[in-house]
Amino acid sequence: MEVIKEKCPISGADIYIYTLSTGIKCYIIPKSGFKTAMAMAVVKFGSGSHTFKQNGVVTEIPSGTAHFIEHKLFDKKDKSIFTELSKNGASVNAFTDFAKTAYYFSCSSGFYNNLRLLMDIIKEPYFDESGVENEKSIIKSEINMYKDIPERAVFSNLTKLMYPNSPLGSEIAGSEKTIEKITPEILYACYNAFYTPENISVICCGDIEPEKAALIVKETPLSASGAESIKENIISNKLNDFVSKRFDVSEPVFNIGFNHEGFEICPENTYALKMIFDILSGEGSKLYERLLNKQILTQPLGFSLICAPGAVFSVISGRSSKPAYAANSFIKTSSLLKSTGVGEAAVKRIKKMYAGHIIRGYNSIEAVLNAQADLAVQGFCLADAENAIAGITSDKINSLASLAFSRSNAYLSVIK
């Protein structure tokens, strides 16, 4: 086994980076003295993957299959694995987001065998007709539930007038209507075409054995096929620009939402978005005080930044009295950044604060594993994403600031 060890210069954190012969990487970040372990399988396949060519055949994926294979991957012919892994004292679980899906666990005993048993969920796959019918139900129910549920309504809101007729505008799990269209030949070609070892990221942290636990992840056989990837090319729509829909919420819901085109995704322009944000409108700023003392808000913005097949785009979201006023105020805040600039004594002050974050951070395995499975998709890891932030200059902020938050590029969804 092929095998680098980085060291993380702000965390201190090693971080053991196996490419096994197989094809899979494995990441293995030790922690001495947790008793905690967490492992992560991550699958380089999300709801934002919408067709795939394989024998020449180009084949559409109905909207919400990769979250319905996500289901159903833990049930084996003869057995589940989600009912192996609690039977042996561990929390499991699985995510479906736009660009990957992930299934993993955590446990305070018997670790290496359950890393076996999360292998176990990604190889062999058994799509039976009564077994899919029967979670079609399931599902459909998991999607009536997200409709009462403002947070999730609000950016659903957003991605659809932003990404109309794209799998970025539908929803992760998908439709009652698409979720009729999955039938075991789609799923089991969709599997073929996206589980396969060079699509597969494992990650590990605790305090485990870096070698033994790569071992593991080795001696598991993956029987998918692989298929020819179809570039996604997705358009940002500028039609329309704001949604508001009517919700029984006590204050208004709302998301910013900025199309990032030609964004390079690398942890340098990641951590520069960011701060740029913390810069405009984190608790320190003045924006925020300003909206604060008004009562346009009453408790910080939330950031994220969004990487999907054929699209980058980035989402401030909140609470407010007046979400179009608030959203104006941050563009405007950030044009204003543009012609000013940012000085190196801000910059220097932001990235201490961020160094802070990781170090804090470190003290979570969750937050270890999310972190590196967003990094593994994108083909980086841990110490990259502390490397970029030593490496940010103020010249770096003020170049990416005078593109990325704009009235040009900017979309406004409310629940109210």
Contents of the next structure:
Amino acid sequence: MEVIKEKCPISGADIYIYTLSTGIKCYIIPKSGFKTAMAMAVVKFGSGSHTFKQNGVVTEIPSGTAHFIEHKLFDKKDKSIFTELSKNGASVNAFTDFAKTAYYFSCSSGFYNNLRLLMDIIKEPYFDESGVENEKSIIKSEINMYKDIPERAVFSNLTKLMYPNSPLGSEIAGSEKTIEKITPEILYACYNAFYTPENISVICCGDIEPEKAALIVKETPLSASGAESIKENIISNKLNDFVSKRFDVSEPVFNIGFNHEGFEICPENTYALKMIFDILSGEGSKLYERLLNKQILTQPLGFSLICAPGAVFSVISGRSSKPAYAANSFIKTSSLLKSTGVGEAAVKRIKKMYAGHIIRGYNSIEAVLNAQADLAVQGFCLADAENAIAGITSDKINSLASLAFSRSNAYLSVIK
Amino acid sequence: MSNLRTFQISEGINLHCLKDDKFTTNCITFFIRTELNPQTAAKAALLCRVLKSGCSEYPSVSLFNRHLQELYGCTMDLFTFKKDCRLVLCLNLTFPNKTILLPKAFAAAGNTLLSPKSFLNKFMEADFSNAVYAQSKAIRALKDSKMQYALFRLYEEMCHDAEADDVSRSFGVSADGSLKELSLVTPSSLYSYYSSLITAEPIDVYCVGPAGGDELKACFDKIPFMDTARKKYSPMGRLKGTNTQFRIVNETNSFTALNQSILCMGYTFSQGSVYACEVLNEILNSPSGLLFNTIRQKEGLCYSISSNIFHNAKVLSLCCLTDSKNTQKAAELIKDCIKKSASCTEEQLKIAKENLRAKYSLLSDSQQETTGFLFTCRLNSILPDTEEYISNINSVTESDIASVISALKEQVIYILN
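Switching conditions: you have the form predicted alone, so give me the form predicted in complex with the partner chain.
In what comes next, the whole complex appears, and the chain from above leads the way.
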């Protein structure tokens, strides 16, 4: 097993990166003194992938398939691995986003046995007709639950607006209509296409022995045969940049989306973008204070950067009686920043804050695992992220600020 | 948690320090206990917002937050929450373990709590007005989170009878307060509430992290809390369940019908130790529990189902999101699951205990959860020792569970459509 040990410059943590002969990449972050140990298997297959090619034939995937596999992969012919892990006192769960599906557990004892069970989840599927049919009603209930959550609905409307007729414009869980199309055959075909070793990373964190964990992952044979991947090329909507829907909310909920065309995905750019947001409209910004005092906002705005297959976009979320005013104020402040630039003092302060966030994150095994999962899909590790934060300069921030948040790449979704 | 050190700073003010070197940050939490009623809930929630708008040393939101950013992004949360039938105002700070930060973080907490921006015994009009506006939005927003709203309505229905005792009435109050009560608060009445809260209510401060007790006490001593006689609260009381007759409440969402119904069921009970209640909840609620396996996995009736037990108030609530045509079937199945848990198998009991053992033995890996556990133990006059807690859970028998179930009284079924 080939192993590289990296040192994280801010947190001081060590990270062991194993490239296994099977092709799986394994990231181990030892944390002594903690009773919690966690592992996560991350598969580079999310709702943003909608086609694959096998033996020259292009197959289109119904939306919601990646999420459906996430639900069904716990069930094997004669047992449920979900129940097996629960019986061991492990807490187990999974999630799907645009770029990945992740399966994980946390436990206080029996880590290595539980890791074997985690690998059993992804190693071989069992999709039968009745199990698939039963799962459809559960997933329909999940889809309906999301429809009643304003924050989910506003985001869903935003992605539909920004990327119509693309997998990003569909719900991660699919719709009642699309999941009806899902059959055991489709699930097997997608599993075989995407659950290949080169698409899988396993991340472990806790008071564990790196090599022992890596060996367990190495022992797991995967049955997927693989397929030729098709590069997603998603084109953003140029005709319409505003959507508003009626709901039963006490105050409008909004998402401002920014399509970052040509954005190079790397920790340096990701953190620089997050820092620009914080400088512009974070809790220490003059803009936030002004919007509070004008009663346009009552709580801080949220920010997330989404790196999906074929598109990178950021989302600023909040609640306001005047969402368009809040959005325009943000864009206006951003354009002012382009001309004035960001001062050294502000960058230094924000970098200090991010260093604090990194240090705080190391108190949580789950936070470490999730951070590494996002990075693993992009081919990076936590040490890369910490190096990037340490190396960000005001020049970097200013160069990115001129492209990041402008009227031309902005979209607004509102739920009233 | 044998290394927990408690310093009695003055009558009613205690500093509890749990040194743990594995953490990279120090986590300091101030808990101020107070009575829960509609008036105090509105005032305390509003007070948190006013105190967050700056203090005399950093008199604006941006200046104060920039100061926290300079402290390596020290996080500061100030909010109220309901602990069964009591209201708690909570100030939490978490910051990296650097020697230089400890006194500065305590100073930031002290400034926030004791040096708010005020003039002639009144909070500043602008801060007050912004806080009222934000709090009114927060109160209205309860309706936006449908599940939270449905559960709130369930508790309200369980507690709203005119004959209800104080404990029952408190349990039905929202920690956010009501619009009616909010409209009655003025900058001076809020200041007067603040003055009595900060001088007369008991304060418990918990510090979990690498900093040592003496070091923490030296920093805490610099915060000029007044040495006054503070209130003493008796242990929390039991919800009596004032409804003489079981009832079903069917409500339709005011603007649009929901995509699926939210079914909430509320029970009161009269007996059972905290440990038996926890085990019962785990048998019902865990991912391998009866509710999940029966209603979701076997019947496919829902995606989300959960139960919650409030031991002090002696309330069991259940919540299930399901298609409107399935609510009756789901309710029957839930009742059946509760009945079945009274004769749970040895295997079910074993799994429930194992899950709880894992939960409590992992508490020490989270500063927030450790703090919450220590505070809850203090409120319930239980020794703050997870090992003993786990041992008591292990002693729970099937008949202990059956005894809780036999005393269950169905109070309300609330359905939001």
